[in-house]
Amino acid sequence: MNSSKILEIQNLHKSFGDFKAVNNISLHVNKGDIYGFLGPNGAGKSTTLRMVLGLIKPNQGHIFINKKNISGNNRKFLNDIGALIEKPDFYKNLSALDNLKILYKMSNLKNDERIFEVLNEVDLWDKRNQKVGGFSQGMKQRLGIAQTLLHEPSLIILDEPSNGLDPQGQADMRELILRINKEMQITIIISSHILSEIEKIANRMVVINNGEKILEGNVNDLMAKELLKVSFKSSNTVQLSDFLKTENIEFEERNENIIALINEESIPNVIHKITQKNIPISEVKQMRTLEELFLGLTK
């Protein structure tokens, strides 16, 4: 097994009655990854993560965390993992500080300075004495992440961390996740349906659908393999259309723009040819996103 793998899943199966929730999934997460775990609702994401956390047992297959097989009743592997599955739940009538103190005592931790450190790490130190009932959704999510960091894990699992947040809250959450990954050197798995979020922060990802793995790999590599939608704005769409036809490039006219399907590596060459032919171009914009790749794979 590769020494850089912090999590490896081999041929995982889980059925509930006749329903196959997870069907022969294998994947791995490297140390240092921000790993996107993608799939539509009901794809098997939560079931897989619950098996990783030992909350449910697989029918078949193996899960290794830091090269240790987690099958059986030994729960020591959980010392290496922090998790925020579904929405964080706290005592609303208690402060952020008091909530973390309770979790700290329940976890039998020894360094109480850690409570103050994690509040700082998630930018909640100034709100530490405020009752959680008055927290915004974004503040609750950050307190949930503080909870996952209390025992200094090497891997944290975040289930829909941007759920219910406004665009600014999503940007703040992205920044926090990147900081935890880079500065604290913690590997992060993010299960999300907000695909643009994964595209912005993940370096590797897996897409699953109907309990089966569709693909896994480096985000940039997966994106580069696909044809990109490129939008051209031109004052002479007829001339541009004629050029694209001679180059056998598929395109469609949309309002005042022409949307062409071009392989990423070919884009500079196509633009060079357009300028050589003096076709007026006022704007070139990449449109293809991870969302389109995802929808194409799971439709």
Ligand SMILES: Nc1ncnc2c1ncn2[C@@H]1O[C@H](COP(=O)(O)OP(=O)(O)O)[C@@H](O)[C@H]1O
Second form
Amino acid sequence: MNSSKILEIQNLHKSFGDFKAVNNISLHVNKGDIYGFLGPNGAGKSTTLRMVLGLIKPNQGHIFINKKNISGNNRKFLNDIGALIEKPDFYKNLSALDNLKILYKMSNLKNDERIFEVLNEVDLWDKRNQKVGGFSQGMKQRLGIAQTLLHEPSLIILDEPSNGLDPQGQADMRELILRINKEMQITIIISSHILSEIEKIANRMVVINNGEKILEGNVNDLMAKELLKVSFKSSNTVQLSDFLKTENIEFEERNENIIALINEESIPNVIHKITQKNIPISEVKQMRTLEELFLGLTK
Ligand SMILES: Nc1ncnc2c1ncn2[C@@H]1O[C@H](COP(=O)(O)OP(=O)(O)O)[C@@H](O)[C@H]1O
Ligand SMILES: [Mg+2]
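Just the form predicted on its own so far, so send over the form predicted in complex with the named molecule.
The next block holds the full complex; its first chain is the one shown before.
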């Protein structure tokens, strides 16, 4: 995938009265990204996404979509974006298919094959004739995603799509997002206040807190930035802890586990030395998730 910028935000500001909801946020989303938009509740995620969609106006800053500066009255750029910002609103007494047909007509779309395509894509083909009122939360969310796909956008924005879903619904949602990204080559921005949710699917991400950007980048790079917690299981923790002491590696002991803080680059070397010294190791696990990093940063 090429890395041209499909969305760029420069020094965006939004205040409500004296309150700065978005304070000088800059970021960019590359074509093909699954871009995670992370922050605790009230961080400014929805406010930022609403500005991208032209639903509210920034006080300052610029938004570029496909390199074009979006000004207040230019709505043409929206043709290229699909969005699920609030809970999707459907007619409960109508079927999934009829709901999409209505939206389809309202948007003046021409190729109605597309309705069948998107129903298939979100795994609702078999349920197409059922009333939406009887749908589970997860099915409603998937129908909401189907709706964002109708007009063949190249970017879709999903604001907390996993909210209110049970673990199975969340897993289905992740699978669906990955599939849309891969099969339909659609760039996806997904926001969440739960980092583990994003960590599982996003390739790039931003973390915001109190309206400010804390960090942005490649998810893998962000994970590698600091010391990693590595958990070793060993039947000889005495030997292992002696070794870690000689290497000046910080560690904590818990039963037959030792949790050590190791620089990512030195992990292979440390493991090599452990095996050279015949220290018994039955398990090695990397403990630090982006979630821990996130919690530390936003505390
Ligand atoms: N229309 C509004 N008027 C006043 N305050 C608002 C408005 N919209 C959002 N806010 C405030 O801005 C902050 C950021 O909100 P929001 O962008 O919805 O956060 P997030 O989506 O990250 O949970 C919150 O403190 C919220 O109360
Ligand atoms: Mg929000």
